[in-house]
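The chain below stands alone, shown as structure tokens; this is the form predicted on its own.
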Amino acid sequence: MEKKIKALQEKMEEALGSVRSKEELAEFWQSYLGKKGSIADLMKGLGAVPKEDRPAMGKVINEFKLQVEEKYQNLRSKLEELELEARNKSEQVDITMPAVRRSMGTLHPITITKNEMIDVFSGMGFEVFEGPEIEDDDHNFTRLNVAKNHPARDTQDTFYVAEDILLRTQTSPGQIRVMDSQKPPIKVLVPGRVFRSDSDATHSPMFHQMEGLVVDKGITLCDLQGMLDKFVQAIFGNDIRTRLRPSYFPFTEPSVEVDVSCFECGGRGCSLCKGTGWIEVLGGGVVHQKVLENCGIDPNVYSGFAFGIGIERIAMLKYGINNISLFYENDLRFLKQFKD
């Protein structure tokens, strides 16, 4: 038995020596320390051991498994030293060396525009709400006051997703829902993005509106381009104008399409205006009547005005854009122009 354990003790020596990473040092431990190692062999032998010999050579066992167990801990504690200088070696940072420059971010100029119009507006008293993007065709034309026989409500201008169920056409069914849910006075601004099969260098099958609803008791045709021109003047410049042209929509009479004097050339004519000296930017007008009685409002006590303003056109217009592609390419050479 003494020479077994002797034996095993240089085999071991040998062995503990040629350990040079942690899975190596593993083996070891189960080659030796293991309960099927051969230390575990030495104490299954020992009843080949004279019984009177037997309390005196597991002491030497035991004594050489803890030694074992001694160089075992040493050489390990030795290996993570070794293995944390490395890692730290390979992660050091040479301060002296340029810093990485990384490019800052900004955001979209639709979402640009967008917070700059909401910006102005909320500085007037509007509350923003957020309707959904798919509606029923009561919120979105019936109740709007738009005809059965309409030409908005053909597949060719509308995306159906099933009979009566679309995605909408405009944000103006976000006013019916809060008409539907707040009593006059109202005041309140509705942003989103909207869907109409339409497609070129002005138009998009997806694009952004802004709809504006005020309803109180007084309200005229005369509040709307008041709190217009001040729109117009925060986006455009102090001596931007507006003015009023007859127009038709189904959910406002009278209805009015909204021109600002051009701020490219002063009013005094260009290839932007097209010589007019006028740059048309929205459609508005007073809330027709059918419209408020849908909602359970009395036309007789309060009446309101309404506008609609596309996010893309002003942000066209702002930033000089001929074509309305350009803001969903996700070019960053044009991105990158942009800052808030």
Ligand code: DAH
Contents of the next structure:
Amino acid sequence: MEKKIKALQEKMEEALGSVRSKEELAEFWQSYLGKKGSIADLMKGLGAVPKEDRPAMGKVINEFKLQVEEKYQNLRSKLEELELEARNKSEQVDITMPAVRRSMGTLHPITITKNEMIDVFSGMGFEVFEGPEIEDDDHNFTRLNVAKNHPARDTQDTFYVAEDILLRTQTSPGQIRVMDSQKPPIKVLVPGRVFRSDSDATHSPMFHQMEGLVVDKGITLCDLQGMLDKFVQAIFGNDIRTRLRPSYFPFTEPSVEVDVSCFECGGRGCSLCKGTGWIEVLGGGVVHQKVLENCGIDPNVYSGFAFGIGIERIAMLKYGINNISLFYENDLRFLKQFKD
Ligand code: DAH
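Would you mind giving the form predicted together with 3,4-dihydroxyphenylalanine, to go alongside the form predicted on its own above?
All chains and molecules follow, beginning with the one already shown.
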């Protein structure tokens, strides 16, 4: 028996010496320390040993078992250490390497300008209303006091979708829709896309406008000017002044064109203001009595003012952009320059 143990010990040492992986170590365990392993076999063989020798023999086998277990454990710890080392090595990160940059999108300059305008007006109590881009002739023209044969229709080159159905040429039909659905006092903004068959460096077949409408008792042109002063100062700077010029729109009476003092030259005259010192920014006026009547509002009780601002125009002035088509080309070199 002792010889058998000695032989087994040699075999065990050899086997252990050739273990290189956890899998091989598990195999080693099975064949020596497992239930059907060599040591269990030795234990079974004890039955054949003379009774008086059995305790001593059992002790020898036990000691051998402990020895194998200890070697097994040592090797296991060593293998785990090596494994961890290898993993650490393979997962090493070079913290001096430049990081991968993720480029962030930005809002479109038209959206930035629109939001800024809404911010200014909502600070004065305006709410935002949105009307449909496909309108009927009635809302876009007739009820705004532009009758079927009115010459003003020629100034807005209209895209018709069907008879009496068109792509809105202005956000002004939003006024009608608001007055149809709300009673005064009214204070709304109607931002949105508008469409005209027109195209050059400062005109595009699709562009954006922001309509404003205030209807209440005792509203006058002075209210319009006071409020627009605040608006242009918020957008272009505190020292900006406004000037109203008489104009004509069918839905306002009186009608005005609003100029701002040139923020480039301070009013002395430059290429931006074409030497005049003033830049035209929007149209507006006192809501025509007929428009109020068309919406069931009594012009003897209520009055109002309205205005329409081209969002592209404001953005072009604000950012010094000289061609409107830049807004629609999606050129990242252009778009990346605008941060909210
Ligand atoms: N709708 C006009 C246009 O597109 C702009 C305008 C002028 C709107 C006067 C108004 C206004 O509300 O009162 O040219």
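Residue numbers count along the first chain shown, from 1. Predicted model only: the values in this text are computed from it and were never measured.
Each of residue 138 and residue 74 is carried by its own rigid part as the chain changes shape between these two forms.
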